[in-house]
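For reference, the chain that follows is the form predicted alone, supplied as structure tokens.
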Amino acid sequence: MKKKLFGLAAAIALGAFVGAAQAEEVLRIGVEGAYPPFSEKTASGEVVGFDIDIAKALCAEMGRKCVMVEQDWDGMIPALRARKFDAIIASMSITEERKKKVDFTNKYYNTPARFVARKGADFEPTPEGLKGKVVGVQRGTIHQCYMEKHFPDVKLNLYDTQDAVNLDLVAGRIDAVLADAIALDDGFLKTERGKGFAFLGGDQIDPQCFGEGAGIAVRKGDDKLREAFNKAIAAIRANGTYKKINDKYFAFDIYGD
């Protein structure tokens, strides 16, 4: 009887160990699904895009199983801190303000911000040129920071998703939008809805608001996971996986300098 009990206890312990190991292999990734071409949902409800492919490549490099967890943008950091998922891979820019709440990996890409308005717009993207105009940005983004800092006389409309910003631009409810240049180009200007619109001015620069590029956010103090991601980012850059994903979506390397 004692041998049987010992065998049963050993089996339970082994099962618990295996279960814990399997749980460790599953990595929950917070994604948005509303920011093409970085992340968007297909008609069947699948989340796809550059961020998603990068997340899968990083997990494969780390030997971890990925589970994508959809989350509205303005709830991303609270959901991470509440342990709804383990990391955020959602084009989140590395800024000093966000570093107060989460830790970041090295960047995995860095692209500029630009304005878009109707072709032939009779105003310039300057504080004087946009005075009294209505500009739309996604709520809780680096672009909201930039507009509030540099354009105090603009009427700023905030939206939950970038798609909602673009829709109001098409409808004529706002005069311009500010967002990531690649997201605006591939996700709007090159689409049917984007006909009749164009970039207004050049790249907008402000390291304080725009940060150091897009990184992967993890919970404060989760150094092991952060470093594992850093090693994986370097690895897929070196072995050609990053380039393959990049070239699927873009005509140039968006990793940046």
Contents of the next structure:
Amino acid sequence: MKKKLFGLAAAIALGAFVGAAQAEEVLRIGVEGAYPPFSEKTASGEVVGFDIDIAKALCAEMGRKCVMVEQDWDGMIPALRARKFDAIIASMSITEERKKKVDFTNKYYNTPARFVARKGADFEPTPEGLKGKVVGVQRGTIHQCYMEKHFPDVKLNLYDTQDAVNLDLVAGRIDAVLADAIALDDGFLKTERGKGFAFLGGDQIDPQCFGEGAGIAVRKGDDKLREAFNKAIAAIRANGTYKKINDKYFAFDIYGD
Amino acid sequence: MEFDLIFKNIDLFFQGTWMTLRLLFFSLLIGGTLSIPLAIARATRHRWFNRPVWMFTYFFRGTPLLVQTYLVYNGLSQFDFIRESILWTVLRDAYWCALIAFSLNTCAYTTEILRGFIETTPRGEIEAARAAGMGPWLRMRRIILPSAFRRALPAYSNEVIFMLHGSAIASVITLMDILGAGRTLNARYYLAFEGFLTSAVFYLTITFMLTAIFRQLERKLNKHLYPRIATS
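For comparison with the form predicted alone, please write out the form predicted together with its partner chain.
Starting with the chain above, the whole complex follows.
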């Protein structure tokens, strides 16, 4: 009996060990799931979107098995550093402040940031124009950085998700939002909820806050994975996979120049 | 640990403390005041008074404060007629939404605490008041309520501390309370726990001060309830 039990325990332990060894082969990718059209959740709970398709294409290109791990935006970098996943593919802009914590691949797309407000809004997106107004951004984004740097006197509301920002814009609690132009256009303005709203002013520019586009974040020193991603990004750009995914969501090439 | 970033942004936490204390004070004030008539109604045997209050406390004690806050903040704003009504001038503001949800929540708990102590007023006190010729209202005002307040103090101090901790929910509806300051610090520098740790220290300090205040109050008001220690 004892022997049998021991054998069973050994088998379980071995199984767990093999399981762990296999699990290491799987690349875990942190995604957000509340940032349409880049990543959003379907009614059945599946995460879909541009980021997800790019992640899958890169994994296929690298010949690795991947799983998507959902994570709230403001805990994304801490979770990567805590090894909850191995890379972040969540429209994360490559900025100096973030580079202190993680390493980035080359960009996989680059789109500008813009304001959105109610159609016919009678103010300009300048420090004077926004005086007395309330602007909403997602917490921990390049847009928070930009607002705090250039509009220190404007009241800023911070939200957990871009969806929550848009919700409060519709409710009328905030006068304008600052976010990625594509995310605002496809994720909000073109939807039913976004009726009656429009872009306010042009592209906002600040390389220090906005960085050089969205890249894939990996843990500091994880050069092997970073290089593999870089190669895969170049490969899907060259072989037309990127274009196919791009065209599924957007009318123009969002890779930028 | 990046202590320099905490110190550089310590102002955030002091502003957050001010917000947390304001929310705490006013929700306790509003909730506490409302709870007195409700507790009296709840303690009566009359069904018409007792039942509605029971339903109110059952709802607010039976659902999480987070859900109640979301219902006030995101729920009510979904209706056009509310957004177009005079109510919106109040509900538009996240601070008021939090204050309404917190006040109703603490009101429900305080009502039940107070009700318990009203019902367990020593019979002798009531009999003595009756013998002195006091009517039911005078009895309630002069004897039962003051006695219930004193005996409820330890239980109520718990409620106050729960409310302090519950007020951290304000940060999910954009208010910059202590936790909001911590999350902003984390978000600004992509930190994992410096902001949370600093928030925890601030909450601990406030809790410490609150317990000290209540201990003093208990010592002063409930002196007659403690066994006397012989001094020789």
